[in-house]
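Next comes just one chain, in structure tokens: the form predicted alone.
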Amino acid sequence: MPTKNLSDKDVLAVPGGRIQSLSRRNFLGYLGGASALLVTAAACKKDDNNNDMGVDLGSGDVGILNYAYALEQIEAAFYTKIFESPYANITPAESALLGDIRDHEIAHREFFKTALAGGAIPTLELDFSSINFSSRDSVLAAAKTFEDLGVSAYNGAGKLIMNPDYLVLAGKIVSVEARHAAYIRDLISNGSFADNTVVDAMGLDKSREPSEVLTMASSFVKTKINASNLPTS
């Protein structure tokens, strides 16, 4: 199934598994009142992105949303790069589904960027030099790392979000990330989609604090990120 790069249109998963192109205005409207609240909250964030401590994610809910935006930047850029030169012998099914994942991550990234408006952090400088994009094993291993990390990041950030509308939004996104993680895991090893490395004996998925997530992601990010103002409880 052919894939294409996205430009001035955002994409969104819709019922039935289809990808629908949306304008930015319609995309924000699709997610309801949460987007308007994001813009209002973001307007209160000071521009602290040019200091020696690195790019400041901010505080409160805006800080957490910028944290999510940073992670979505990494994932969207990674999946986009896969299609610049797909690995050898990629199957049509893999190409189609990895393309769907790419489109979902771009949609998530563009939502946060647009909704945060002037409060959004800048585009991060990334480093994927440790990934061999010509190797299926290397690409899928990196995808597994990013998806498992993303799920645990949203799970860990949930308790830090104060606005219930944002929490609902995060819940919708993490459920999509978990679908991605399950698919990637089964591509690597069939039946590993919910093994005990990610799901505990209580049937709960792994959860990580922002500090741990950002440390784990740091090898892929050249831009220095300052998360010191994020809420911790």
The other form holds:
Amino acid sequence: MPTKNLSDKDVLAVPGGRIQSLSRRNFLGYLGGASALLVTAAACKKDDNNNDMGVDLGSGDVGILNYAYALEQIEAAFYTKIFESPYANITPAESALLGDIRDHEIAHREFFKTALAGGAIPTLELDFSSINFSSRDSVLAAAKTFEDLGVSAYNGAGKLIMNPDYLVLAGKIVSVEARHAAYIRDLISNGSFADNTVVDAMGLDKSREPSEVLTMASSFVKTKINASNLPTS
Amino acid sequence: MNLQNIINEIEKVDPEVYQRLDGRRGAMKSFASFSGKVAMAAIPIALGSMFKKAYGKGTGVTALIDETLNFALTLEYIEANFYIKGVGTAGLIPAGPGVGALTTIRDHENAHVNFLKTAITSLGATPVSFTAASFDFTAKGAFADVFSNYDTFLAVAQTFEDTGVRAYKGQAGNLMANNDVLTAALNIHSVEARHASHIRQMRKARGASVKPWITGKETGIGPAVQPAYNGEELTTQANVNIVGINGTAVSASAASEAFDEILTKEQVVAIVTPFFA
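Could the form predicted together with its partner chain be shown next, to go alongside the form predicted alone?
Entire complex below, previous chain first.
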């Protein structure tokens, strides 16, 4: 059965009905820095195993961090799987740099897991059956999808983050994802690092809302993800 | 038109305007949803009046956003003029894929200049302006052959792109009060990172010891650009040690590569100042 999750606003409920004017930013401001993450994470901890609504990412900044954690789980697992049996004729240069990317994604995944502590969603069950890991074309096409999607996800999530420290952290990661995306794209077709399928006429990269990103990623994730409590602005 | 009249006008499209203005935080955060309801032409007025109400003076968050966007515009002018000159210099770029790639990057930087000029103007502020004559891309002789030696040109390009990535990242927090502006800045930020990745691959293909990402604080160029890379060697994020995290094999190199670091505005200014004439 669906569980009711405590949101930041619930935690902050005060008499007098002025909840609407008390933002999550206020809440985090009151608690200050890293301790806010831990407290809010504890408030959002939930039973994920017996929930028809799926794994709940949670609300507020914790929800966004769990959203990022979910995406990093997909990426890290994908690159790990590449190295279980690399595609034929992988070059030393490709092997080295794809190995770098794998390690970066593992670093991202484990960082979020550690930072979220008790508030972290569980390990997701993934499905890469649509990818032919013996085919360079199939592997690189999937990598391109994941990297471009990751860039757009972080770009779209920035406005949903309330704590400036977390915004900077997301910024530190998204530019590395963009470096990956450009490299993968150039492996597929040299010079496509920032072509007009990702960068518009104003020179802007894509940004996507969580709902759109999770829909695009859904074919790779068996575990149902519930993003309904994520902030929307 | 006095302030009360403006608020009355706003109230016609946003009945909750008084509620929104009841606190500084509320006023800051509400603009994102607010902007969709007001005719575009009215936004600068509406915004200005909101913050005058919230802050009492015309300084504060709007001024910070204007200042931050003009800082970004300054950096984009540097990059745009650099690539315009480079792509336009006969004999500098060898025939081949480099021509297309650098032309693409030039066009993006020009687009960023135009986008930021428009954004700043629409916020009611005045964009800074520079011309080709504003710059000295030899950096007072440090890169004397920048437009005659392709490797020097690419080295300076790498430095500009990596610095730009770090600069935008460092300013994001200043734009949090305006969702549209923040998202646009993030969308530029990742494009700069794509450029950086490609320029670094171009340099690698010509023998430089670099990867698409930044390892430690290695420049792959030399001490002249070291300030643009200092701090990138960080392997701890939010007090979490990334090296070997949770029993994984993440090395110090990978830990530093996995997170790009910010530069403060002051650090960026120090890095780019030699490139002004």
